[in-house]
Ligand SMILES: Nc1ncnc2c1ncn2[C@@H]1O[C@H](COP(=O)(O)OP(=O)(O)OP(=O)(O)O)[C@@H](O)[C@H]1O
Amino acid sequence: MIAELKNVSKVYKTGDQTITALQPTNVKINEGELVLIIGPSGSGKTTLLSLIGCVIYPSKGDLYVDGNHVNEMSEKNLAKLRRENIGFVFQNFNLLAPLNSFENVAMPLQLLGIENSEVKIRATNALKMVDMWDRAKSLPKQLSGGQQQRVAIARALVSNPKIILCDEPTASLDKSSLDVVMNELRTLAHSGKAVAVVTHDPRLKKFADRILEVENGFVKDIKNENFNE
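Structure please, single chain, the form predicted on its own?
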């Protein structure tokens, strides 16, 4: 187990209005599995992902990530936890347009002050892991959507995080690219990472080891009958 929510809820207040984004929830995220977080827009699934990713604090309950009690951590230490243990993959790739694939993947390590020789080795290995080394010098605009997402995955894993969190990573991909990206993520999970993917796309169910269904802020762990079809 790498992350655990114990009776965790999240409430936002806007003026006199109180919005419960996540009802009291008990969830565990384990290394070595790909967890799919499904539900309609506004259901609370992105809030759940943000809590696991230490982007926000819980309103109530206890959140643990990599043995750390998140509730008691300062924002500085929380940022350090994110930087060292969590990789993020987004729907729109978020690659920097002026930089080629290698430079995009190397950027997180450079920001951490890693020596250039180590940066080169780790960025190269990350691109090879997602079968994108042959496009290391390509700019984002020269890549297909699926290729851009694979570079984004390489960037997320270059710091060797224990958790990889993906927010609608296949929303803008065709079926062929979707299959490639999800197979990459499943391979990463089964190599020992904890991978959580937020989606409303039922096509992704077949790639999941476990499915969390979120609706109106309530989270339910459901059996995945599609796995290993």
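Having seen the form predicted on its own, the form predicted in complex with this ligand:
Here you get just the chain by itself.
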């Protein structure tokens, strides 16, 4: 098991309003597994993914990621854990506007201090994997939504992280791009990575080993009956 939530909850306070985004939750994320996180808008899916991805701290409960007790870690060490172990595809892609596709994908490797010749090989391979090598020099604003999404996926995979977290990675993808991306994520999971994908898209169910259903901050863990259908 690579990540574990033990009675983890998340409460947001804005002004005088308190929102419980995640009720106390017990969930394990395992290597070798593709987990789908589904549920209505505002139910807590991104919150759950952000906790697993060490982007936010729990309000209560204990969170463990790759053997670390996240509650007790400094922001600096948390950032290091993210850089080295976690690939994140954000809901809004988060590509850096002044950088082209290649530079966006190369960025995580440069942050890890990897040598330039190696960066070039790995960023090239990652862009080829999502079929975006021919647009390596394009800026995000010159790309369609689906193309930006594919670059964001290449960027999440390029550093070979143990945990790959995707927030709606297929929302702007057509059927053939979706199959390419989901088959690649499934291959990565079955080669020993932990992969979690947030989605509204029922087409993704057949790729999942396990499904976490989130509703109103409550998480239900179900084994996927449609697996390999």
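Here, rigid core means the biggest group of C-alpha atoms that superpose within 1.5 Å across both forms. Positions refer to the first chain, counted from 1. Values in this document were obtained by computation on a predicted structure and should not be read as measured data.
> Pick from 174, 60, 191, 160: which one is at the hinge where the rigid parts meet as they turn between these two forms?
It is 160 that lies at the hinge between these two forms.
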